[in-house]
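First comes one chain, alone, set out as structure tokens in the form predicted alone.
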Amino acid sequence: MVTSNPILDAMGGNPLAGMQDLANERRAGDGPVFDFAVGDPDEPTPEPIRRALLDAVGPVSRYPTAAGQPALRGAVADWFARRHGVTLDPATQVVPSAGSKEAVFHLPLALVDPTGDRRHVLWGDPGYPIYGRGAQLAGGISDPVTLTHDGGWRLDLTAIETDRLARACMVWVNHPHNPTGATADLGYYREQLAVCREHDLLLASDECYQEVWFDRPPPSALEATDGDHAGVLAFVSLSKRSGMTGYRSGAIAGDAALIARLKRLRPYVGTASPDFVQAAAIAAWRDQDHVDERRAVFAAKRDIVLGFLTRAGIEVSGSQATFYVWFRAPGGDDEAYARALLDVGIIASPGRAFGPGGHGWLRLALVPTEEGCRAAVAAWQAAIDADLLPR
């Protein structure tokens, strides 16, 4: 018999896959369907980055370098000064990515040691369950940290105790936040840094919302560096700023050792993106406007679900970034409000499905169009009438 991992045997399915499997039987009967599950808005890519990346496709294909194009390190460089004010060598401080899930989920490669006293790796429950699956699958402890509605679903390093901080080796922070949409202040980026940096502890910063603000833009936890990235690295992408998820293109910056290290993995996980997709990169890092008005489409949308659940008497929480908004499920049960808004044809996720502390909660997707927001906060409100939905 083939011998596998008993780790990848213990994590079991994907958390979503069930309910994804009831919409899919949904969608095979009448009736429409509202898409509020997964995160891949349904809003095109842009025109420019779609050209400059047919542009780009030559008709010899060679292997991209896992390092990245110059013209690519460079644009993020210039991104991260644009935009936070925070000054980046392209050659020794920043790696592109294939997206922010694989560069995610690879980091622990390079940092854990499984056979160490340090291989926890600290993560907010809920929260992307990559942090913890790419602890574990590199002999670490994923070390979830349950977070809370009135603790603005921050995970606060002051708060956690001396001999948890000296089992990990690193943190996984995540603002603007998922599942919740909450955000943080440079001042909480300070304060996390300043625990880490007495207890030995690197500060993953998953920043893959960045441009998705309805408020003040977040900063980046490389503000609070003050110039010294040792010990932070930021995590960004594409697929939300600029309408890229299927390209997967993203970007790792900061600290220069480990960017180093990071370099020395990626060429074994082979996860370079191609020449032609950096093309794309490239174009979509140089341009502000666009994202500008991805930020409005998002703002829209969220307007009208959230203008509804204040209407229905729904409590949300967080939901001040990313696109998506998270509420408190009437009746208390997040799993069985998922299931009876699938029976009107809304699909959202069941809070559990990002971790034990999101029990209770849901997650909406802003993916459907406007139109398709009000036709399914239209059929939410009707069912919610017809008493097809609990209180």
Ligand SMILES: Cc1ncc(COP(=O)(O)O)c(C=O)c1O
Contents of the next structure:
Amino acid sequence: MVTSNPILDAMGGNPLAGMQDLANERRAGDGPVFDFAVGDPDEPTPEPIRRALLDAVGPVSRYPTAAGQPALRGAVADWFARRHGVTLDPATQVVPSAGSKEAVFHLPLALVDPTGDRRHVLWGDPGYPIYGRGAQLAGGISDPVTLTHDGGWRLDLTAIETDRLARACMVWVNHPHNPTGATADLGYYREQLAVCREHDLLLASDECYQEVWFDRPPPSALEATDGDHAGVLAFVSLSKRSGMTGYRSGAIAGDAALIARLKRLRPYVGTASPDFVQAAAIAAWRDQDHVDERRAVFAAKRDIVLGFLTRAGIEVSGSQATFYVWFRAPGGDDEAYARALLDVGIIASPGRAFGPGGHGWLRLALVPTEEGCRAAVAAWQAAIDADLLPR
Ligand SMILES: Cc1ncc(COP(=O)(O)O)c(C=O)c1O
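Having gone through the form predicted alone, I am curious about the other one (the form predicted in complex with the ligand); can you provide its structure?
Time for the whole complex; same chain goes first.
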């Protein structure tokens, strides 16, 4: 009998698998489907980025390095300087990743001492489940902190008991936030960093939605360090910024000692991006115009959906940035509301899919086109008028 990893076995399957099957049936059926479930919009990758990739495919293919091409690290550092006013040494404070998911997952492997007494990893629930999974599979303990509407869906370390902090080695924060779309200002990062420094915690900031904003550009945690990035890492990605989910390209930036540790770990992992992907990434980080154009597309879709929810008297929370809209389930049960929406062809994610803290809320990913969003809200309104949805 082949052995298995008990940590993996204990993770179990998707608790909403039944709901997903129904959604898949609906997708495969004949009727109109408005799919707001998966955070992977249809907008194309800009042509110059695709071209940069194709131009870089040479006759010989070599192993890429985990440290990445100096030009890519330079492009990331330049972007941090332009966008955030943050200074980074591309040689020591930046390392590319194959998207942020693997980088988020692998970080605890470089940090967690599986037999030590500080092996808890704090993260916000509802949230991106990989923070907890990465901690567990590295031999650490996932320690989710419940986020709330009243708390602005922000993980607040100043409100956490000292002994809980003493068991932790790191905390994940994520703004703009998946699934709620909540943002955080610079004061928030300063407060959290002060707690992290007092209690020797790494502040790991997942900033993959940094460029999808509507009112004002959200800050990076690295802006709160006043130039001394010790104990802080920011995780950025081209997936959402540049419509490059399929390319798998991002970067980790910040504390030079931690970046050095990641450069020791990551060659073992084998996630270095192919050189032609790195070439496309350089083109993407250097250009801002396509990012502004994408933001305008999401803004138009968001206006349609937010306008409808407000007119329908459905409470919206968070939703200041990202391409997610987060709303309270009429009737209180997010799964029941998602099932009822499914019956009228609208696929939304029940909040509980992102952890127990999401109970009672739902997430819409602004994936359909503007026209699709308009048709979806018309179908939704018709279902409300026909009394087909919980109130
Ligand atoms: C909060 C959050 N972090 C990280 C990721 C991973 O993104 P990628 O690996 O495409 O950069 C996602 C993807 O949806 C996400 O929602």
